[in-house]
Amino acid sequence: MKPLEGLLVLEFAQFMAAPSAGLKLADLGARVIKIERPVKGEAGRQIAIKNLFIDGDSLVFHTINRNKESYAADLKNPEDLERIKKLIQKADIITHNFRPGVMEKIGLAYEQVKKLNPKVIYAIVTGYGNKGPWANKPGQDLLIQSLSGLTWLSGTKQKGPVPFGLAVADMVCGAHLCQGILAALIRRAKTQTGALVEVSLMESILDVQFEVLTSYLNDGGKLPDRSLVKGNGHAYLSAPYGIYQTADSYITLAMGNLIHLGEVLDVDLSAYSNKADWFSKRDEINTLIAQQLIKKETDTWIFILEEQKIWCSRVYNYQEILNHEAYKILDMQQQLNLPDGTQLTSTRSPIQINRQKLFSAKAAPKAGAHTVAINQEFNL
């Protein structure tokens, strides 16, 4: 039995952040019903990476909405809204990511829903919170990365801002929402009362940066100092931290004793015995290291460095890591059974419960696929 079996989640959410929280709840055993527009469903069904679609819906939608059901309802239609309110009375959790004011207009804001179901956990994702100059600004991942300072942490000093190549704000925000929901469920078990859980994309991505923001706030307000050397991995960490080119590929060096590293690499770093120099003179140190690492192949360096207990690794691309024995042992892939009889390969939940991995072959639903059955089950 999965931990959240028996819990009913109503997901009034689209795109990625809040639906990814629903995905995590579903993987843990909760029953997640997406409340969607009739026919077209939620807008995220048409948001695609590389224009990849499966059975009429984007591949992105399938990755975020597996293991869920879909209930079609026009929330502006009084009859549909009445059915939704009856369903809310049965729910344990409600999630939504509408702009501030939308749920209030249709009578489904927290204070209104609480009258229907005092024990409900009502969880909201916003872009920037409910107040302030950005309250109604689109909560889109790249915008959040750009507004939060995150894009000034990657790349070299000579480059402009560099965004992450994935929807990091959405994913982290979904994880934070899930954490808040689970905490509220524990509280409900003690008090028999529901709760309002709120997270925003902006707060989540600021939290991701807590390490460097704390450094900034306690270091005289000095901005992140990106290296001039390509491959440096952290604007606030000293040499040798970063990625270096070898004779045949790339190698990563993490934290460690610089002088010891120099001895192992046969690079004279004696002029940098003062640890303060490891950051202030990071660029010239990394250049010296790079000039040596380029002379031999990665496997040779890995053997030499690991023998001396120096933290290092090869740099893999997706093709290399997905074919590696270490990845295969993790058993991270699963097959989803699509409505047309074909299968879609995806990843599983990373969580294990009592050493049991959480797999599910249930693919994302077609819009409104479960409306009739849910009406009958709940007498709507």
Contents of the next structure:
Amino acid sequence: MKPLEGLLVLEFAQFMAAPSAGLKLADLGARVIKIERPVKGEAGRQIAIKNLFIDGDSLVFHTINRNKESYAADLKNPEDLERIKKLIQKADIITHNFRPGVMEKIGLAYEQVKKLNPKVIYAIVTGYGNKGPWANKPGQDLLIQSLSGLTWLSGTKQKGPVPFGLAVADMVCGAHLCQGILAALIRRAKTQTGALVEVSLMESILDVQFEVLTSYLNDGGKLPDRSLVKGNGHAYLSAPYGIYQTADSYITLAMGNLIHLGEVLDVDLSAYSNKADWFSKRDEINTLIAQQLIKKETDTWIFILEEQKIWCSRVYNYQEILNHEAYKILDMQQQLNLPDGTQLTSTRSPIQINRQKLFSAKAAPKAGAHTVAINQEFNL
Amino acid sequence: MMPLKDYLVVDFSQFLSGPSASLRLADLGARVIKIERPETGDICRHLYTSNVILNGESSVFHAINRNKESFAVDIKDEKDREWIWKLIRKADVVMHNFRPGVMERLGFDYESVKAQNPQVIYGEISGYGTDGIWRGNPGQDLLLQSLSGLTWLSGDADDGPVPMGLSIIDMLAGANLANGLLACLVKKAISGVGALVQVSMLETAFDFQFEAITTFNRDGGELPQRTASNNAHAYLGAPYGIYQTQNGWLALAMGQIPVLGNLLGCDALLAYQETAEAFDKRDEIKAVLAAHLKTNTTEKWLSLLEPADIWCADVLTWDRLMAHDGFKALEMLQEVTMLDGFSYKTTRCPIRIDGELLTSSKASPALGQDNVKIIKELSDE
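Could you output the structure for the form predicted together with the partner chain, given that the previous block was the form predicted alone?
First the chain shown before, then all remaining chains and molecules of the complex.
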């Protein structure tokens, strides 16, 4: 049995951060009902990457919203709103990511909802919290990355700001929302009281930088200094940490004893016996290592390095890793059953409970697909 | 009331992935006791980054392990093992991030712990899963980024593999473990049942890429293509990216190309009237934009774009970020103090409950600082 079975989530949220939290809750066993505008549904249905759609909804929407139901309601229509209020009385969790003030106007702000259901866990995602000059700025992943300082950690020094090539703020924020909701449920089991849980994209992306920010806050405010050498792995780590080109592809070297590495690779690093130099002279050192690694093929180097228990790896692309035995044995993929009888291949939850992987073949719903059934079930 | 008040977490984990999960549980109100080797302790205590050492130990250790206690015990010593067992019998959560097989050898694996504490929630993080063909390999962040395809998403088309410059897989694995543990604690609170929660860094790395991998599968196995310049997402069209200006940088997330052309006074962009061109001709469009945006300042461009509701932002370094009123309004920083009086600044938990910030002035523990107290508590029972 999945741990959250029996819990009901109403997701008023759109796009990625909060819906990704809804997906986590769904995979852990909760029943998640998206509350959507009639016909058009949530705005994320139209946000596409590579222009890929399935029956009018974007592939991205399908990826984030599998394992959920959809209930269509016009929150400005009094009859629809009445039905939603009845549904809220049955709910354990409500999530939304409207800008400050929107839910108040509709009459579904936390204080208002609490009167309908005092035990509800009411969870909100914002871009930047609800006060200060950024409160009404669009909470979008790339903007959050750019404002937060994150873009000065990847790539080489001469590249300027380099963003993470994924919606990292959205995803981390979704994970944080989920943590807050679950913690509040634990308290509720003891105290029978609900909770207001709030997270923001900005606080979440700052939390991701907590290690390096703590260094920055206590080292006299020195900004991160990325290496000049291609493949730089981390602005705060010493040589050889990074990815290097070989005669036929690439190889990754993590942290380790540099002197030993030099001996194994047959690179003279004897000038760097002082450990402090491994950081301060890493550009020099990484250049020497790069000049050697380019001479032989990846497989040759891996064989030599692994024998010496040096932390290294190949660098795979999707074609290589997703067809690799190491991926297949994880059973990381699952087939979702689309309404037209075809299937969509997506991934599953990364969490295993009692040695069971958490699968669900339920594809993302069409907007309002479950309205009639939910009206009947809850007598709305 | 803190949501996890009165919960006890016994944490055998080291480095970042496991300890970042127990930090979250601590900030949510749990009591977290680190089980550490005498003399050396968590290896992270001496894993220096940037040579920033605070009070004798690495800044990274201090960031990850604040708000916790330290119990230094020799896991192979019979008498010490008895203390550990006494603690485990009282624990709500026991967790570790050893390689598969190590806890079985040490005798504190799930089955053994469950026999002593049937309601325990037991959490573990591995590098590559307990059955995977790489299960014996080191579960290190950069190796995981390299193996999982992640390095082909950031940077520009000709940059080769570009890692994300943080231990992102470690942190996400910690977040996944925290979510699994919390979900099982919810169930335990309702029905009294224990559980085993397992997370691997490899599964975490693929979950992080769930959108891109689903797209790859649907799209006939075509590899992600980063743009030639100004790349911010391999699967998004122009203008999505960061651009150099006369005095700094500008992030541009969305916007119809002709609309941008009009707002920015860039006639060359008016040629791209078709919506599909924003993706199909994104290299070309980005080159035009990049050249044009260099002709004026970030402030100037923001003043043209923001009133038109175009999603854009300045690109800040930490010094400018922390001087900004938007950052100050978040109250994201806190000062914490060690038992010996040493104080340092760090960030706080990013979650708010009932409108309150979750802060704690308790800094990281000195190795074994809580031994006397813990042994007394265990003896008094």
